[in-house]
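Here you get one chain, nothing else, as structure tokens; it is the form predicted alone.
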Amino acid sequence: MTLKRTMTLLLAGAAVTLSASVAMAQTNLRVFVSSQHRPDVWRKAFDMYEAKNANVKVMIETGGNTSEQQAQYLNTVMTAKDSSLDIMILDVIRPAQYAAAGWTVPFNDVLGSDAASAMKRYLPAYAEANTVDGKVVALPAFADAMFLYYRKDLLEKHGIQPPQTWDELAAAAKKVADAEKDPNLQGLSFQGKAIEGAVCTFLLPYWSMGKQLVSDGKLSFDKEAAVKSLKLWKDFVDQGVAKKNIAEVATDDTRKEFQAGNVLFAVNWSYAWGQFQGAESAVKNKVGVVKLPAVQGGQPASCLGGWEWGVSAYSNNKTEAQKFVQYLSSPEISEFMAINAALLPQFPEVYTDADVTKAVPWFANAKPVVETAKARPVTPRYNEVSEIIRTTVNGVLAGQSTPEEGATQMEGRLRRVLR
């Protein structure tokens, strides 16, 4: 064999070895992101990470327009112990449940002995939601709370101030409807479908009356307040403020209807703002946002939301996945997602960041709402509690039961679950 041929074969062999080494070193991460939470912008954040980490390739998987749809899918994947999914975004109500099921891995090893201090950087509600028995089971993706969106142009046109009570909202909706005479314009859109959002629908006026549903793990049900809460929403339907089939409306339906210019007031989460300002939005630059109204004589109340990053216990790339999640849950990405997707920051200081307030001015006033938003009932049997509330709300709105019947049924079912 000639020297030239020998060298050629050696070089070729070295190239193959190097190529194989590079291939072996590459880590592929698959991340589940809910369809409603701007996966297009998250993709850009993933690209930023790949640019800094050449050995990591991130694939995005999207699905589910509701918390329930997402949970159904993820429950199936986790039950099957499927290793193809490494990272998943979870509703704030779920990290403790997934950790208890053994579906996620804690972050304490990568955070080190200073895990408690690391969690103190976040808004307290999210540090608490993601810490179970001293273990950090997930890291916050973004904060959230419910707000009232309104057509700023229409309220200004008719000399109306943003409502501070639900009665004021009904009166404003009637005034605008009478003047505009637009059959496609709804007064109010909210979540009436039997989804997680309907739990918040029930709780908003209930909390506004100063009532709690669960205290120290035990039921503290106020039937009179429950009847008033259910009646408030049903009255909106009966009075024509909300549309007749509101029982079929899910979270993103509300967003789409408002974005199309067919709603005066909408109860929704922070993610909707970015969509409203998109190039194809009929309400771009016509939207105002304020804290939710209160019942007459009560105090405003918002429902705490938020989404968290969990790493699958069945991932073959747990360590790299946890490093990636730490990046996604950093102030840098919190600021990026606030500016580009209008997702509320999980860090207190980002709310007053100059670039953030320039891009999303109303965030400057959002922090107190998020900080004072109320968490849904904390109980190991939350799934059952949620199902009872949302199906009851849906039934009342669909006309299958009266508010009084609904409250009675809700109390009886809850007492069987929370003895």
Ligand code: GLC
Contents of the next structure:
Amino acid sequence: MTLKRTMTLLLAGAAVTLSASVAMAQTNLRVFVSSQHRPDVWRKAFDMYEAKNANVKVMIETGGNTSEQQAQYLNTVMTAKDSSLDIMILDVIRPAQYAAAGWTVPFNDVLGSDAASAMKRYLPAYAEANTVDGKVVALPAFADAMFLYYRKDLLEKHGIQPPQTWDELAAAAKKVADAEKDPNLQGLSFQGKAIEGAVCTFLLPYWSMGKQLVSDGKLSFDKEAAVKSLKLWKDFVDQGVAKKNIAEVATDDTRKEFQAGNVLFAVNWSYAWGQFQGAESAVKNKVGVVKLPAVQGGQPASCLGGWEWGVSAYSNNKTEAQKFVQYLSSPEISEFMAINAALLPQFPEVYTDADVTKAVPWFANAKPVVETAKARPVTPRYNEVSEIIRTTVNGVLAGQSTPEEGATQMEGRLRRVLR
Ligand code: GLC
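Any chance you could show the form predicted in complex with the ligand after that form predicted alone?
Entire complex below, previous chain first.
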């Protein structure tokens, strides 16, 4: 055989092998991302992965503007054992529940023998939320907690410090309202709609009074604290600090109204900050953010939020999907999402990274809030617990029941679920 012919054969062979391997290894991953949490920026993180992994194509799917709408959608997909979705972002309250339903696959194989030490890199609350009976059932996407946003310009104008108690907040709101006489300016916006976020609405003052809802898996309901919590929110409405139809307000409504310049104080999750700084925001550079106020004589408390990446048990690409999730749940991507989408890091060291502190200086103050935020009750019957709390909060705010009646109903119903 001549040298030329040998070379031609070798080259042809190489080309066949190459194209065969490309064709064989092409993986399409479909990822569900919550529409509230910057799918546009996640897309960029996905593109970076595709650039390094030519054989992987990632498709994004979004939907539902609230945690429950998303859960409803994912429940349908999972119940149908639909293999078209490979990866899904899950609210921190759901990984344990999805694992129990057999809807996700554990990461222990890809994490190797020492999965526990891999999880130690994350903030402890997230390692905990994603580990069930020693199995890592999802990997943290980003952290979250609730904060008090305020109009820096208006507080400065009226010589008011950010409030440390709810009473101070009410007084500040009244002072600004009297001086500004702006009928479109609400004193306080919070979540009164019967959504997942309203569970936190109830728990914030309740926790602030030092009370727990569940301890050792059992209900530890403090009726008096529950009445006070419901009354605190209802009083804001009755005093005109919050608007009359607060029972219709969901998380993103609070965000939009504040962003339009119509709210002085807002209780909201961390995602709102990045949106307030956006080009189309009426309050850009006019926003302050601090830890939430406490009840008089109590401690400030925040609700632990956050989102986690789970791999579907019905995916046909589980191994590729898990590799991709490991990349997404890395300090590099956490840093990228902090800088470009203002999503809070799930890794402690990212909060103090120089590029992150430059892009989002308030993260330095956010870290202790996330670290001390309290988790909603962990129970396999969380869906029922959530439904009981959020419908009660909503009923009280809509004027259908008094805080006393609400607390009594809540206790009775919770007792049937959490014996
Ligand atoms: C935020 C939190 C999430 C919470 C939800 C409630 O997205 O991260 O944990 O359940 O808000 O609306």
